[in-house]
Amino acid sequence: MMAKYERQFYPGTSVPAKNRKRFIDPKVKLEKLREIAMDDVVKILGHRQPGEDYKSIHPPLEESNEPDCPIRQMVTPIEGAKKGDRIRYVQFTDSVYFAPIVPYCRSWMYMSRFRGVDTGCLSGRNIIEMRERDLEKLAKELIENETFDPAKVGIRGATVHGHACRLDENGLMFDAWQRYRFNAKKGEVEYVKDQVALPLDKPISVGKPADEKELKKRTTMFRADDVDMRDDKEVMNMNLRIHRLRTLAGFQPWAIKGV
């Protein structure tokens, strides 16, 4: 009798490894740290005005005359696909200074937890493309939960660079377009521009930044000056195996014996 398959998420027992497991595992409910009004999320995204109708790229599925398809019968469409919404995006950039999550972990998390997403990963940022009404709900969830920190994570649709630069005097990650600022009186970070740097009619608060001690508890980042990947043998063994297979075999890892 075959053993029941148990899904694996990430190896290791270190703090970053455990956080990676939590973020990727869809059964784990992530902690909600703040509340942002949906209208404010829509304004930061900048794709439409709050209350404006969603633009569509095809008729609602129930009104279409598509030929019968077994895949369509198997897959339940997300709400935006049902309605024919256009595809829109949100992009997050993550600081190297103990941001809660790192771009490639975002990709793993998105593909594990959410349906209907297309995601792209670069060195310091990660984009999500999705049907518009579903994207707004997902963006709200991601801004409100523990994968977001107001100072160490930025919502940036253009000129995203800055994730590896030093922090400013308030601990905020550099942003060439200055989309957000620190309100010293409230102790909160406010967005004064949307994700493509168009000015907002009024500032939108996304809450108080966490201190470094709290960030280190939540982060998925390995750093030599905190938790070093080399100290987590299980993580190292997996990564070395992946790199060895990639180097020696490219896209044919089965061709290598005993690795």
Given for the second form:
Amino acid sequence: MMAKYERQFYPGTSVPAKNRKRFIDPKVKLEKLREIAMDDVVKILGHRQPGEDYKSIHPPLEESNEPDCPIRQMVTPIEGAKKGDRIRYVQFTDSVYFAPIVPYCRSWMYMSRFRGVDTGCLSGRNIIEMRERDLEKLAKELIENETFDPAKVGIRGATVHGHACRLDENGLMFDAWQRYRFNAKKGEVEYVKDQVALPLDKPISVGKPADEKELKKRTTMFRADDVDMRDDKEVMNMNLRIHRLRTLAGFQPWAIKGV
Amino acid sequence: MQGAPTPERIVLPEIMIMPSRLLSADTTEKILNKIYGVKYVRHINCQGESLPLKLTSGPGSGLLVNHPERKVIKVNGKDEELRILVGRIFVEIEDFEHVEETLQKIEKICEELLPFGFDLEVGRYSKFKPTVTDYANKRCS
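Now show the form predicted together with its partner chain, given that the preceding structure was the form predicted alone.
Now the full complex is given, and it begins with the chain already shown.
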């Protein structure tokens, strides 16, 4: 009898591989490291003022006459979709200097953990598009949990450049628009602008940055100067297999046998 | 940031300082002034990440960025507007015979001002004569 299939989420036994598994596996509860008020999250996102009503793009589903369809019966709408909220976004930039999560891993994590998310992945940043009220809750969760580090992760709607730059003297990821600064007295990072660099009325603290030792424990990043991907055989084999299939068969990987 | 170099008769060597962190305006000011005090230093070039004056996209387009590191610093007695967060410094040496000696002095300055680490290299990193592109773009004749 065959053993019951258990989803592995990510191959490998190295620290980054294990962390990737933890982030992607929806059964793992991620650690909450800081507390940020919802109003502050709303201010950083900059889509509406705290306390302001949500704008809608269609009537609530209850009031509209949706045609009868099996998909509508199968899928429970998320709260924002029920109310007809606008689609809004939040975007995170992750530094190559041991940010707790990398953009590609963010996409895997979002698809595995959350509903109603549309995500876009680039080399240094990852955007989430979602109904506004759900987005705010999700953004709060992502800023508060272990995937965020105040110095190595940035909340940036535009001009995200900086993920591959060296850090500044305070250990912060470079930001040409200076949305956040280091408060040396408190040892904390403060946002002074929202994600598109419009000034905030008062600074919002997102807590103390983790030191490099701690970040290396939490990171999902393979780096030649820390855990090299080549040292994790299973991860390397999976990547080589994907590469080989794509090279030999393009978008028809099933056409190649025995790889 | 650039001074006014005199034409070079021969290609002069440069020392490249590559700090492990991007330098703040204060550190940049200190290190440049110290390096200018070293004998045989002819000219210094800096490279780094650009700090724009204004926002160029998004709803805040046109607003001032007000980056605290974009400011006027005093280098070698002159006011210079720092428009970058410095990532690399190229120091041109005017005498081949004294590169090693100058390198040691610069290393001492770096050890004092760059506690987070740095790399030093000797070579030639910037342009010393017009290229084909300069002729094509009519930057020279």
